[in-house]
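Only one chain comes next, encoded as structure tokens, the form predicted on its own.
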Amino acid sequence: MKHARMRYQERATYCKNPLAKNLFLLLDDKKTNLALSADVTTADALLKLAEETGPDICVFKTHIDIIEDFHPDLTHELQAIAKKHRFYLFEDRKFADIGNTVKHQYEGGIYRIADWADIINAHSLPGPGIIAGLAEAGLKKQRGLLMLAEMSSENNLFNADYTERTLRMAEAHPEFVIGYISQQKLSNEPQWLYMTPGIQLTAGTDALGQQYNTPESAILEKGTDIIIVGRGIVKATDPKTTAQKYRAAGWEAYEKALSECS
């Protein structure tokens, strides 16, 4: 199935969150829709995948709870380097508890992803009260939520009700929510942005059910717009190269995709 596709430039008009508005600007003017998962251990390969693949993304996504040697001026080094480059930072928290707690994990503890991250994510699982206890740390700080959808694991347990459920919450704070994790597009409105993880090169699947997904299918047929790498670049011999293969085959399916609606 093939969805109409408007420009990022156009849509940023659409949007109520300032950076949802700038990451449109962004992969417009950097002409890249590629997000890098950087699945590392160490400070140290953090940063280097940030500095190496910096160029050629728009989106930086961490897991800064798995960095075995955390210290704050982690944070502040990657941001740096995002500025640098121009890429946002992107922590892959996933929160899923009652409103007051998810605040706390937000802008408190070692972490203090508030501070950093200029997108989080989280389920809808605890209703609408975990986005307005998000909302009241990030929002003061210009930052972006996106709501986890759908997922790439096999056998997931999100379904149908599931995701429209998700979908009726995340459009009464589109102050604060800036789109959707998902496999797909989910809505015809414009100001949404959907990022999909799972993408290689090639379509398959690994030893612990995640479901991969070409640039071409999760673009072109799907209508997402930023898709996640993560082991085809992390695990490549050369993650720079390997980068810019995998942002010009975004960027070319972006480009068939509007090609294909003119």
Contents of the next structure:
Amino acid sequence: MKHARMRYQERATYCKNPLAKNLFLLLDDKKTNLALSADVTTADALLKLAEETGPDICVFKTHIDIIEDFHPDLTHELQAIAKKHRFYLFEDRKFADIGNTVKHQYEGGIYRIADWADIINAHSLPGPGIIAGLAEAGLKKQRGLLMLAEMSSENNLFNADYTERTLRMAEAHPEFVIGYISQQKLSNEPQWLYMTPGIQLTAGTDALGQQYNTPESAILEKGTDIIIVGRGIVKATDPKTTAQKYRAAGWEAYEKALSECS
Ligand code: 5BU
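With the form predicted on its own already on screen, would you show the form predicted together with 5-bromo-uridine-5'-monophosphate (5BU)?
Below, the chain from earlier opens the complete complex, with every other chain and molecule after it.
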């Protein structure tokens, strides 16, 4: 099914969260809807990827707890690269506890995620307290939260009712929730951003249940906004050139979606 399409910059006018607004504007300005999932395990590899792919991405997604030689300077350096190449930092932490605990996990510990990650994500499973807890730490720093509404892995336990209830929970916090991690567009309200993992240039699976769709399938057919690509780029012989290919595929799908409904 094709979805009526509005330009990202027009969507920005509907956002109640300042970061969401700026991110939508950046997409059209920089002409990229590619997020890199930087799943590497050393600080040097992480910084190298950020430098190499920075000019071609809108979001740099981390799993900061897989970095073997983490040091607080790393996040400062990442922030400097993000500023230079104009992309946002997204820590894919998938918070999933009570409000009080997630607030500590977000602000404190070794990683101090709230100090450097523009975007974080959370499961709705614990109920709305998780959003309230994260918002207490994130709102004052102008951060944004994505709720996990669907996952890409096969035989996951998400279902239509859970997704629907996740949407209701998010809709009650438009000042902090900026959108969803999902496999498809889920609402007709233009303010919500959809970021989609499980993307490669060829559809397929990995050996551990990951399921891949193409950029065109996500952006054009399923109506999502940003493609998240990990191994498709990170494991390529030339990540920079490969990122450019994904960028072109994602952008072409967006332009095609716009032209099909104009
Ligand atoms: P890949 O190498 O492109 O398969 O990496 C996908 C990334 O997205 C990886 O960091 C996952 O943790 C993340 N991910 C996912 O694959 N599927 C999901 O539903 C969610 C996150 Br939520």
